[in-house]
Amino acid sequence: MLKRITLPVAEIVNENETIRTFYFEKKLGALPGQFIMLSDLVTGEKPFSISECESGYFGVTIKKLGTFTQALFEKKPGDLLSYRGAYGSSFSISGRNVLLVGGGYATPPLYYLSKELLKAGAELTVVNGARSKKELVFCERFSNLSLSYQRITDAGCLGRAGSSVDIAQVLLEENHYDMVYVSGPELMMRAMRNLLQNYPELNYEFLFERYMKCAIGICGNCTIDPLGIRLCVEGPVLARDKIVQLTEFGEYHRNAAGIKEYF
């Protein structure tokens, strides 16, 4: 197991009511699509993908769900925490005309991904949906990059009412692609599987969220139906031969009991 390191928030960006990134000057060396596991040392320890990393910080960007997340949003610039990592499985940079496709909370460690890719020389076209334009995230972060971006969300307020899967699709038919990454909502994400079945000749890499508790492959709380992979370990980043043989993809997840939790 990585060890543990406590060190001082160096920066908190509100990115709006119920989302904040949190920054921390420590060279972390952590791969696009990679997880820390982020402790107030009092509430608990939970995993966190990991939107910006460079050679002297890095940043984990955060939505308030529940108690462990209320208790980081009391924190201030200069309080401690501590975290362990980084852990998992990473996006392959690979691709000359790629596709990267959001939704909600979960687009921002796309950020990290994109300036890898653009590094690489990959030309990137980044779709970001949201259920309203108040919860789209990193908006002016991408746009500040080298690439196509185009935002939509569910309320319509930017124009067009729908997800990003729907741009998705319209792209998908109007041009050609190499890879896609795609990082969201299980639902989205399901939904962007069943598209992509249309283009077998497609690369696509998918980043997951579950429940875990070790972070290091022994408890086994992470592991996805029927393959028994360990997100933590093998995930969570999963490209196309696995994710196709998911059953429990957009089905269930398990609770912290272990527990069948269906959508």
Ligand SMILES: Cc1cc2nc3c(=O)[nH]c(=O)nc-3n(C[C@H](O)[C@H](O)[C@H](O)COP(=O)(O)OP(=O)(O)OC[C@H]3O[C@@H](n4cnc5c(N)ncnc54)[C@H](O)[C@@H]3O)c2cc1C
Given for the second form:
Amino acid sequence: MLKRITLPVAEIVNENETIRTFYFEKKLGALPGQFIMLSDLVTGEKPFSISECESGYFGVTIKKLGTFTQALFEKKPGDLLSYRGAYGSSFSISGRNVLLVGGGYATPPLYYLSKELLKAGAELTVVNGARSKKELVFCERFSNLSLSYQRITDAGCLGRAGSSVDIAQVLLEENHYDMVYVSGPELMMRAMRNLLQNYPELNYEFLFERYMKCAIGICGNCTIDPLGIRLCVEGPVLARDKIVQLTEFGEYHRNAAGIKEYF
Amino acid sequence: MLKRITLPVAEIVNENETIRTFYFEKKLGALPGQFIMLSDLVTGEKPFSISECESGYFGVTIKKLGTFTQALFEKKPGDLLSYRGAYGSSFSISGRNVLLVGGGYATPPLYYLSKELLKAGAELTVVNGARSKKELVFCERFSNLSLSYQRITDAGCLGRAGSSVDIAQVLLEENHYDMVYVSGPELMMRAMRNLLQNYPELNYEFLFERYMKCAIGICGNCTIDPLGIRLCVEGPVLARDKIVQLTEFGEYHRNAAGIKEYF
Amino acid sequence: MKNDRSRISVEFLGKRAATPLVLPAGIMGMTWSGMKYTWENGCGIITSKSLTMEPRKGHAGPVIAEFEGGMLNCMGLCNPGIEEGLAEVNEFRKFYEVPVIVSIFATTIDDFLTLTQKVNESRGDFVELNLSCPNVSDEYGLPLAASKIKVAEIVSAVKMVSKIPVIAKLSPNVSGLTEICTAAEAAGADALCLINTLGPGMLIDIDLQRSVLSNRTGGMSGPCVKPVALRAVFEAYSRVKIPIIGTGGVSNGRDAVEMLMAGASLVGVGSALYEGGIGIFEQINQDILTYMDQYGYGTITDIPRLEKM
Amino acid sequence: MKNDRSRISVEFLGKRAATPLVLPAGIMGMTWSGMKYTWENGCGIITSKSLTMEPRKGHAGPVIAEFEGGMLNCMGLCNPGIEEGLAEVNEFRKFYEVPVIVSIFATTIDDFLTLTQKVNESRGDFVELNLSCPNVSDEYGLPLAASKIKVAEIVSAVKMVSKIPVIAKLSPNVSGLTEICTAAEAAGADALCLINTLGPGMLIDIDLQRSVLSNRTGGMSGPCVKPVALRAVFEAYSRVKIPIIGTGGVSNGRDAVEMLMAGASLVGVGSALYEGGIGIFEQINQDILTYMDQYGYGTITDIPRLEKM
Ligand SMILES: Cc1cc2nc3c(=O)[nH]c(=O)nc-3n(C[C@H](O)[C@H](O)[C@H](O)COP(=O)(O)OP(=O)(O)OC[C@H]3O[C@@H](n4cnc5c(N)ncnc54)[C@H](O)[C@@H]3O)c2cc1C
Ligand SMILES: Cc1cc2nc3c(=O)[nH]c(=O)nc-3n(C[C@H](O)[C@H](O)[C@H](O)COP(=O)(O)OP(=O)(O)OC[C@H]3O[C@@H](n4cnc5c(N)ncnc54)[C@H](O)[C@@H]3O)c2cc1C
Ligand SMILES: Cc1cc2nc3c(=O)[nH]c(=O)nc-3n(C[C@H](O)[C@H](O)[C@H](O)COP(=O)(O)O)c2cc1C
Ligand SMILES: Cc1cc2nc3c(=O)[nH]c(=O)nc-3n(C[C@H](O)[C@H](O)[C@H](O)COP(=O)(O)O)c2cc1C
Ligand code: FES
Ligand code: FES
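So that was the form predicted alone. Now I'd like the form predicted together with this ligand, please.
Now the full complex is given, and it begins with the chain already shown.
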């Protein structure tokens, strides 16, 4: 397991007003779906999924939300940040004809996954959804890959109105997929799970988020009911066999104190 | 560096009344001249040179002297002992025509050295000296190797009377050696050093003993004046370039309290 | 024979634990399902996260920092508070016949008593007094466990109200730990848990020129604290009659046997989850059985203890 | 520039050390030639083995036991006694212009004073009071360093007679170390040395079913004690004005810089000799210079300290 590494931010790309990708020049050796714990050693330390990972650099794509991400958005290239990881389970690289469904800031890890799937020779269809056009990220990056790419916003400003789940439904009806990967807001993922109940033979993997503190499987803050598995070790990527058992999924999560908060 | 290993004594061979070889079934991977720290975890822990070392076992040849070695002599095969190491510097495996001079219980490490030298294709002459015939050890083992072997006792009971230094003197006069290895009582080694002053071109290595506690180079009990090198790390085997500088050699050593004791 | 797990089952203060392994406070014990997952994987007794009167979010990150041989943590006693915390315990205990230790933390005797009364009404099997958290000393000053008088006061007060056995969890970061142990015993403690984290310690990031932990210092745990835990357990074992939960740095079966030889009745396994994964409990159980087979011990209590000092 | 060693030379209590590295008491300081060998290899200040009134052979072996992240030792204060010990110091100091700290150990004020008077007549540059040896507590009870009153008493008595600066070496195994540090400063100590070994700890050989160390317990040193040393140094640095020799677990240049940032003026390097070999001192010197170059610090005192707490 890697120790903490402190290094300058190599580059920052503005994806939109509230989302930026931070690049670091370092070989991380992470698998798609894994995350790092990123910190400035002043404001906090939080988990972020790897959105790009090549031999000489890696990136994480971050949405500005609270204190910590706001502090990150003050950083300029050359400023030092500190990370540990990569941690957690990863997406399996499997399936010949694959559907990827992303939502909001959770889509970027599917970009890294897509690149690895393409290397493995799979055919991909990617659905990238967001509330508005401005909030859609990684569109250009996906368009540059040889895959079928669909964008969707709630407002329909890109031609289609609706959610990525709506598109996924149509795609699932019209095509035969042998694997589905989903990363998005939990309620979107719950809708996907419900949709996928109609395809009992189809395997799928979702990327989950739970409140993480240690990220190394000891504090127990990120366990999910009723399995008790730790989303920082046995997750954040879970496969169908586990997902169907989750009673907590889409219902509640536990905050920093371990108190249940309902969606 | 190896951690402590506790294991049963595999076999004990009586070399004579006061010297025994203890065998352990364990791959030690030591080099000739290195030593282990052996303990029963009751009576003490002391350094002993490796006298045999093959892939499946190793042996140390021990003279009964004080409390600790007496306690060792109570042990039967199957009894547990604990060691750490191997530690220290080793004899270089070099020279085509080599003279080895041993004395008393310090001769056995030259046996392991001889085997390695023979493997490297060297021609060996071994001189094994002791006060009396009973005290000569490893005679049979040496005789079974293809080398020229000479035994000598102070009393002359084996045909020759004198010390191993006397024989070495004759051998050095009559032959051309390119390397000399010596392991014996310090005053014998001093005599060897004096003798070897007449051969300024000849390289040699001696195996030294000093009071050892940590054996890992931190306590400083085993340093030798004026170099200050530690005989547990930079020694116990020293080569000519170091040996000629030693003012302490043959004069005094320091005891467990670090107080000088003169020979 | 080797797979006869009953050989390592242990009776502890009237309850039976399937294995001698204890999940210590603050490790995986935040949620009922976390408790279940640990038990399913071979842990014999579960300790809850230390519960306080009110919920605590704990310190900001980083709350964990690694170093050679162990880790520091400054979780800061994050927990959902006694009510929610006991709800998690009850949820677990309702379905599983597995002894649970409820760890509680407070800074006044009154609060310890209030917490104990709530534990009385829960399904918890034992109550453990965390007298020794080093990560909130900025907030609360020296841990209570540093004073044998305070330890004795709290233990005897809690004993007056508790309906279940009381365990005192003590800190190694004190002078004269053995006397504190005997004071806890004299005050009525039913068992000791030794040790809480060592130090505390601090690490500095020389590039960012800041302490790594948000709270600057944190308690040490993991392999490197084992020698201190063994010493604490052995010295306590030599002086007290009550059972001891030996906790600190146990990462494999040989460590666990060392802890038993030092005098522990049960063995805590916490930080080892990090490097050993969730399989570590079953691995240790198996390694203990292997050791027992090697030396011919039928049941775990046949493993000899060191002669008392 | 990089090889300009004067950039890491440090002034300490009126003497100049070529490098910030200190050989701590009990490491290689038994003989004059051991002192020389360490200095030749890049150590700036040499501390002698702790010297006592009479020679001591120390404990029987094993006196060293390794574990993950460090080692235990129970040398038992083996030393040739003050007379022979000072003879070694004098022999070294006669030929080399290298500051030497003479460490002394006693259990009574009278003996500390007698020892100090002998040090006065030697070529030693500083006297260090070992108030904290954990390996002779069977013999002598709790270390003196556990009591701020005793520490203050001894320091002020020694200050009355000592002709050279006085360093108090303290133990981390106490409650309230910072108060003990301020007590030592108030009593007149010219510098502190933090920390002596941690614990103590114990290890058990489960095959022989005996403690590994002959004396059962021993003090912990090596990489894993670094967090405790850093914390102790930083807390002391925040409260006292006298310089601190930061010792404990320093094994590489980054560790040394951490120690400086925590507030140390000099950095002790002891147990690291084991894994790092004698080349460790020069390696650390070079690594400090590399760090200084990376961040543009001209001299070692430019390396910033953490903000005091
Ligand atoms: C496995 C995983 C991967 C993630 N990947 C990304 C990513 O690629 N990009 C991205 O922008 N965000 C990602 N997140 C979420 C990210 O960690 C939070 O957005 C971030 O912590 C918000 O911190 P804040 O202080 O700015 O906001 P806050 O105001 O503290 O919190 C805002 C939201 O973030 C959640 N959050 C806060 N702290 C944590 C924490 N320690 N662990 C988990 N969730 C937290 C809160 O529950 C809340 O819903 C990921 C989370 C997890 C668990
Ligand atoms: C590198 C080295 C290799 C050695 N190899 C062998 C060997 O192969 N066979 C063998 O029989 N002996 C060997 N010795 C010597 C052996 O260590 C001592 O004979 C043994 O320690 C005696 O212990 P005791 O308690 O029986 O006797 P004691 O009565 O304690 O001592 C008898 C003699 O052994 C020396 N000695 C005692 N303790 C130590 C110690 N810790 N370190 C070094 N010397 C000590 C004393 O100086 C004394 O001269 C070696 C010593 C060293 C340093
Ligand atoms: C992340 C973490 C959180 C902890 N939280 C608590 C706690 O809430 N209450 C407590 O008594 N001990 C707590 N501890 C201490 C452990 O219970 C245990 O005593 C210590 O970690 C030593 O055991 P280990 O080395 O096996 O981890 C915590 C330890 C860690 C690592
Ligand atoms: C083998 C050994 C012997 C020691 N002897 C002494 C001693 O005599 N006096 C003393 O004050 N400290 C002694 N110490 C403690 C060291 O001086 C130092 O404070 C401690 O080892 C921490 O530093 P390190 O981790 O760099 O070794 C000894 C340490 C070791 C490992
Ligand atoms: S974040 Fe601590 S167990 Fe997952
Ligand atoms: S025996 Fe300790 S330095 Fe050699």
